[in-house]
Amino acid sequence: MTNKIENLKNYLNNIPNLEVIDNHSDVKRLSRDFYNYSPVLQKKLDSCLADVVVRPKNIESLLAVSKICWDLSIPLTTRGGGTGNYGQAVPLAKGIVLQMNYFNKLEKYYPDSGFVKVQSGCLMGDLNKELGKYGRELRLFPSTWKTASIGGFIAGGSGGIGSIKWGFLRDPGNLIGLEAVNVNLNPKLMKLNAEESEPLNHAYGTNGIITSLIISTDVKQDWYSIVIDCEDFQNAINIIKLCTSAAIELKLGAILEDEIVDKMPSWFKRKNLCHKLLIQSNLGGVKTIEMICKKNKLNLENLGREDELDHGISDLVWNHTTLQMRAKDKNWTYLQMLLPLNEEFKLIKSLRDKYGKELLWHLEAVSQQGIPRLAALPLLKWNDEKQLNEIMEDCRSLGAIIFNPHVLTVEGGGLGVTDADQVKAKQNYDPKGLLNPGKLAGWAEKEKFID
């Protein structure tokens, strides 16, 4: 095996426009993401390490890497900004980690549709800044958007800030097309339309190396950050529902239980420690929300325009809530779920009665197929895997859909079922199964899904 790896490095060092990294500390750092949010994944992934990391500077060098992997049967794991939480970018079978950060250009803006073609390694913070020149902005982005890459978000994410209006990444209309390199006898750059791109969307890079994407954007607006105090948690749910059903523009809407608020950064804490609603809306929407709060005798604080704040509420929502909690106490982990429609507080109350403050509630307003819903990313005080599974089973029995962040596979972290189209795409574009092996569970049973 040592000779095989040395031969691999020799081949790689002879490829023009390819940066090769093989010092141990950098390889270790670039074999990691934020999987340590999960004690289960930390135990499984801490020992995983690539043999070498490469950074291609153009398509030709990327094609050459793909060809070497095919010829030598070397596993290949793509990596963006490394901001994922589920081990998407961790190499389970060693081999090569392929970092795409040199592919970082906005290639084309389409003024008639608002679409943009962008290279996969472009950081979303940089992309959003470039879009502003055209009067546009990203529809969807994670709380890590300043350092996450757009390709990593499409390959490993599902939703985030903006999901209150635009749903999830796999909803039709968000991803318009992409270009990707396959791992085959004769690797090539493939150009895929929206339908052909679907199997590569949220597939952890298991069935193609994404090099560029065409995505939809939104008209740029000034978003104002609002914090609403709410003593009663059920009332907080009612208020967020009033806001999502109102005829206003919203960018995000979240609810943090008071115990979570108490663990947030000092700049966010207020004198009145209670449950908080965090909302982003445009100026017209703010007026309506003020009216809703006045009618319900609730205190509202307008922090101002999000892009003018030293600290914004975008740093406190989605998985940044988990990050902030873990900054105070690493014994906190989390869950992800879609709550049952109109039965949200019933589920929360039932679990509160059983688990008390072992489970703290963080809700996010989303849109599912055009219908306003509430997702939850509750914080869980870690005891053991048995309790974790018990809580998830209780949630399912009460009507929640679980997206398990404590498993390695695409299917396990999604709806729990195999996507036959993802397996077929892997068969077509990666027939040896070299791309991010171990992350697509359906590949082990591919005979069931491939004619």
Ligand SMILES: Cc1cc2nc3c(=O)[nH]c(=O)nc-3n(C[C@H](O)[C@H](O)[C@H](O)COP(=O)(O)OP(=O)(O)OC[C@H]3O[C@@H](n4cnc5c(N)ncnc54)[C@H](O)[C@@H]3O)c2cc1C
Given for the second form:
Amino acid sequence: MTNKIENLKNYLNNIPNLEVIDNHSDVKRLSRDFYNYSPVLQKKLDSCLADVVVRPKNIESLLAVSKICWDLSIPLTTRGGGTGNYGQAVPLAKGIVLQMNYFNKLEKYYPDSGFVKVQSGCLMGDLNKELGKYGRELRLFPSTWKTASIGGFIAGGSGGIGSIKWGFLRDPGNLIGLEAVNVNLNPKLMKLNAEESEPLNHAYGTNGIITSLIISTDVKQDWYSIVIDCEDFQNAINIIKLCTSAAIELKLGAILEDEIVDKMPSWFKRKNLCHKLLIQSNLGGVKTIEMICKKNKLNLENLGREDELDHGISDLVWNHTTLQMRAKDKNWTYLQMLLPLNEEFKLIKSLRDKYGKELLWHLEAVSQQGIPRLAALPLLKWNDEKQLNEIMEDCRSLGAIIFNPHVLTVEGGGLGVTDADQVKAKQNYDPKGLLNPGKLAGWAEKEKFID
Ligand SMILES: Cc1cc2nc3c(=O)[nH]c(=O)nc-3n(C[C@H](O)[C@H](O)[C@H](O)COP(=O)(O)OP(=O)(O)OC[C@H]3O[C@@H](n4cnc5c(N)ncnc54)[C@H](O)[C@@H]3O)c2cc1C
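Compare with the form predicted on its own: the form predicted together with the named molecule:
Every component of the complex follows; first up is the chain already shown.
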């Protein structure tokens, strides 16, 4: 085995335009992501370590890496910014971690459609800045947008800021096409249209190494950040629904329970400790939200343009709420779910009655297949796996759809079920099963899905 790895490293060191990293501390750092938000995953993944990390500087060196993986049957796990929460970029079977950060250019902007072609390792913060030059912005981005890559978001993320309007990454219309390298006897760069790209969308890099993507963008707007005080949680839900059903533009809408607000960073401290609604809207929308608040006798604070704030509210939403809670106490973990339509508070009340302050509520307004819905990322004070499963079961029995953040596979987390097209794409583009092994559950029973 040692000889095989030494051979591999010798070979890699001779590939032009390839950075090879094999010092232990860097390899260890680049074999991890943010899986430690889950005590369940932490136990499983802490010992996982790649043999070597590589960073190709062009397509030729990437193809050469793919070829050696095929020839020597070496597992290959692609990594973007390494900000995933489910160990998506953690190499379960050692081998190579391939980092795409040299592929970081905006390649082309299509003025007629607003599409953009961008290399997969481009950080979303940088991409948004570049898009601004064309009067455009990203439709959707995770709260980690400053450090996460666009390729990692498509391959490993699901939605986030912007989901209130644009839904989720897998909704048709968000991903228009992509280019990817396969792992084969003669690896090549494949150019896939929107339909052909679908199986690689949210597949954790198990069926192709994405080199560039064509995605839709939105017209750039100035987004204003608003904080609304709500003494009553049910009322907070009612208000956010009034906002999502109003004829206004929204970028995000979140509700934080008072106990969560209390643990947010000091810059967010307010005199009145109560549940808070965090909303981003354009200037026109702010006027309507002010009117809704006046009618409902609620205090509203307009913090100003998000991009001009020292601290923006995008640092307090989506999984950044979890990040802020964990900054105070590492025993907080979280759940993810879509709440039952119009029975959101019934579920929350029922779980509050049973689990009290062990479970704190953080809601996000989203568009689910075009319908305004509320998702939740509640914070859970870690007890044990038995209690975690019991809570998820309680949520399911009350009508929630759970996206379990404590599992390793594509199917176990976001998708819920095996997508036969993802398995077929793996058969075509990675027939030896070398790409991110262990993450696509359907691959283990591929006979069921491949005719
Ligand atoms: C505090 C915090 C907040 C977060 N908020 C959100 C959120 O709002 N919404 C959300 O969806 N996620 C969120 N996440 C998860 C994560 O940050 C995002 O999904 C992010 O977009 C991942 O991008 P990345 O570049 O870090 O990808 P990585 O973590 O490096 O990789 C993610 C997956 O994509 C694969 N991959 C990466 N690049 C490629 C490529 N070029 N080709 C093929 N496969 C590839 C990897 O193998 C891995 O399976 C959050 C995480 C944290 C820690």
